[in-house]
Amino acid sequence: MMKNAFSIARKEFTDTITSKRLWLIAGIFLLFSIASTYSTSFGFMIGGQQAVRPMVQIASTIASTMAYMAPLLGIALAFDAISGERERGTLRILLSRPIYREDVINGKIISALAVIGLTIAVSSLASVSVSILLHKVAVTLDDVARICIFIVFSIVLSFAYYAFSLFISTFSNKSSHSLIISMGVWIFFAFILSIISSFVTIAVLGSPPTRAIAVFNRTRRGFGNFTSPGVPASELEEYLSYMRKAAEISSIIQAFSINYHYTQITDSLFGFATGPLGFGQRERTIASIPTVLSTRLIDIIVLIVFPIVFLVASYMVFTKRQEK
């Protein structure tokens, strides 16, 4: 059975890596990553600040870009994986051969996982390498480990969207329908849900205290320094208390988004304090990798379970549907 699946996977892999669609996405990601890392280092030079862990901060900007590009890669590979074959009439021809339906979907999944892994790994490492050459950044063994872990979770995020888009593609008769639904879900998770959380926060808590905002803006220095001599602690605490409550509400709502769980992991991995108690603060000491993985265990589980659920659903739909 797996022999046929690997044969299909080889053909799919060859077709995909030579497609303009893949190279376009990889090129856009590389350009955005380089631009964002350059702007980060330029900001430090303008501000006269020296980053304690420059490679980690540069990697965090790459992670921000990846949070948008990885889902698009997964969707681009999956939206027409089955529906495209169905539209062209090649699916019936393929299934008329002495192969199992499981071979077809297994072959596509194996190929997609290989392409996603290769694309994200090469693009991320290329972005990091260019950043090192441009900014002459020193890299430690811990930096390398964090980047490797980031690449792994980025592959999982992209594959999660692949699994969802594949599920939509299995019962869609037109690739355009599959693409619209998949992109709609991505837009909702990436943009709309955060807007909804903001509206809900204001509806529940009301607008933030005006006086506290003015004090906060006047006293903030650098990344998350919320204290300043001569400023009443009560006024700063009033603002921070509001934002902690707002972050709690936002985290509850955005927990429905797979993007949120990915961001929680990468933010912790690259030194951002996440969660309501660490709102907006940049940690002075970056948590160790084991600590990050243990504290973000729920996010990791969600990130892994999400694609498994939709892969199982894709198998069920594809193997039982009768092609006409």
Second form
Amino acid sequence: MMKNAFSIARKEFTDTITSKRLWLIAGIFLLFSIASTYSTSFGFMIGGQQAVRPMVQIASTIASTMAYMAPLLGIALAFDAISGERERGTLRILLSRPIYREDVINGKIISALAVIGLTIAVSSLASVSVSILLHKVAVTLDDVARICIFIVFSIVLSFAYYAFSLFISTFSNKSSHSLIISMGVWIFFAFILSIISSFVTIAVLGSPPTRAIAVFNRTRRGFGNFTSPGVPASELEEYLSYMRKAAEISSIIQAFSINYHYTQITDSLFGFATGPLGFGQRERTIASIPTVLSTRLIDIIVLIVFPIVFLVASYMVFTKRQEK
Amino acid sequence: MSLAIETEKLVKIYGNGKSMVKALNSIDMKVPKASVFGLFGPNGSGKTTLISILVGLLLPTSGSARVLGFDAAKHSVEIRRRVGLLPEGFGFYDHMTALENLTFLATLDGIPSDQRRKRALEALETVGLKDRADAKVSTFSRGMRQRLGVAQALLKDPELLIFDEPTVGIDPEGAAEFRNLVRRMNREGKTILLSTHLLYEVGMICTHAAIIREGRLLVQGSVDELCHSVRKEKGFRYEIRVKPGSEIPLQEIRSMPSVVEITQSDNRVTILSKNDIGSSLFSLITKSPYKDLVESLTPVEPSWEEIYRFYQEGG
Ligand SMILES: Nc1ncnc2c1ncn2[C@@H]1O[C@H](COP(=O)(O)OP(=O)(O)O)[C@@H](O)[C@H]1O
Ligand SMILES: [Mg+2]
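Taking the form predicted on its own as the starting point, write out the structure of the form predicted together with the partner chain.
Below, the chain from earlier opens the complete complex, with every other chain and molecule after it.
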């Protein structure tokens, strides 16, 4: 029974691994992620930012590129997975064999898991290793553990987009439609939702008080030190309460975005404070791995449940569908 | 007569409400084993729908189909294990070679790994593509793709072959080769069901046929039976050939009670009769004084076009 799924998976895997599409995405990721570490390392050099843990900061930079590339990889592998076979008529040839429709979709999923796992693991490790060599930073065992966890959740994020795009592909007769829908959803989650969130924040809370902004700008100079001399405590409190409410609204709206949950995890992992302060200030101390995992449990659950839901949906749509 | 395919009151309805299409309307089709069965009908008459139900790609709305003894709705994998199908609108993996495509499909057909390559090469040889085995399918012409389509149906050496519009897109030579292939397969005892709207291309190789229109089978049976019914309705036609430059008197034939029309051209006399007068014509001629002038007397079979038109116009 699974034998046929593995036969299909093997062919699919060979096809994908040798495809231009995959190498293009992996290449762009490597290029951008390594290039972006230069600005981080430049930050270390001019000493404007305190390099609490250089490796963690570099990994954090790589993670921000990954946040864009992982979804694109998932979409690239899935958007024509079923609809492409349908368009080219190869699905008909496959389905006229003594196999089940389940075998076809299982084969696709098995292959995608392998390709996504391999691509993300290899390209992340490559990017991290090159950056270590380029910037000559020290690496601790804890850094390595964080990078491994980052790789696992990046695979999950990529697979979430794979599952969603596969779902669209199962009932789509045209790969171009499936690509447009998948990309549209990605753009919505990655860019539009945060814009909407700002609009809603301003609509609900009104513009931030000008005085508060001035306060914020002054406090920023004394990084991490919110009791800068000359700033009245009441104004500081006004600013902080505005920011706290804004962050709350944003987290409610962005809860719909799978990208947001991923970023929450990687930000905690690599030491961004995203709590009431907002604005991505780097924390002075980085939470331990168990703390990160437990405080981000909801994000982790959402990130894992999302692909499962769409896999099940794809499975149901595809296996129930009749086509001549 | 044992049957390779038997359907009972097969109904298929697509969609629902206003967009509902009744593609099959109570089809009872019987395909005898070892026959070459033609399923003839215009585009949109339900041929592909019927074939798809037979191999379990579609489920019937009601009614049932048995193929090689298996219920099409329940045991379609068993059917597909034994049936080679050339689907309509199929395609291959363009980036792979013909041989790679076939060995991959042979894997899914359950052919043991040590035999896949051999079987694939045999199938390619059968359709005349062996010398292009290692060429990418992207370099293939329409006709070559069609032949490769036939080859993939042959991989599992099936006892029943179903071809949906097999001659679409191929040249007359290709069609002739296809007919030879079907004859050869049939001689090996295989049953062949082929659907087409181009009946002049394959009509002549069929031993049995059904004519379908708007989801209904208008008629089915052996080619002899179909011809006979047409003759009974439209009249029996005979042709007498006489020696070049000679003529025979026609009064006697004209006076036969069922003769409707006699036409003459050069050394050919064509007689249209309401009834089967073959044997009386024969004895009349052999007893006549001009029998030496007659070279041959043959009944004229109705052409496929005639049969088709006859049934399409309501039998
Ligand atoms: N997926 C579908 N949805 C709705 N109607 C369909 C579908 N497939 C076929 N039909 C309709 O069913 C009828 C039979 O189609 P088909 O079996 O493809 O005919 P043929 O193969 O003889 O050309 C046609 O009227 C066609 O429009
Ligand atoms: Mg058709």
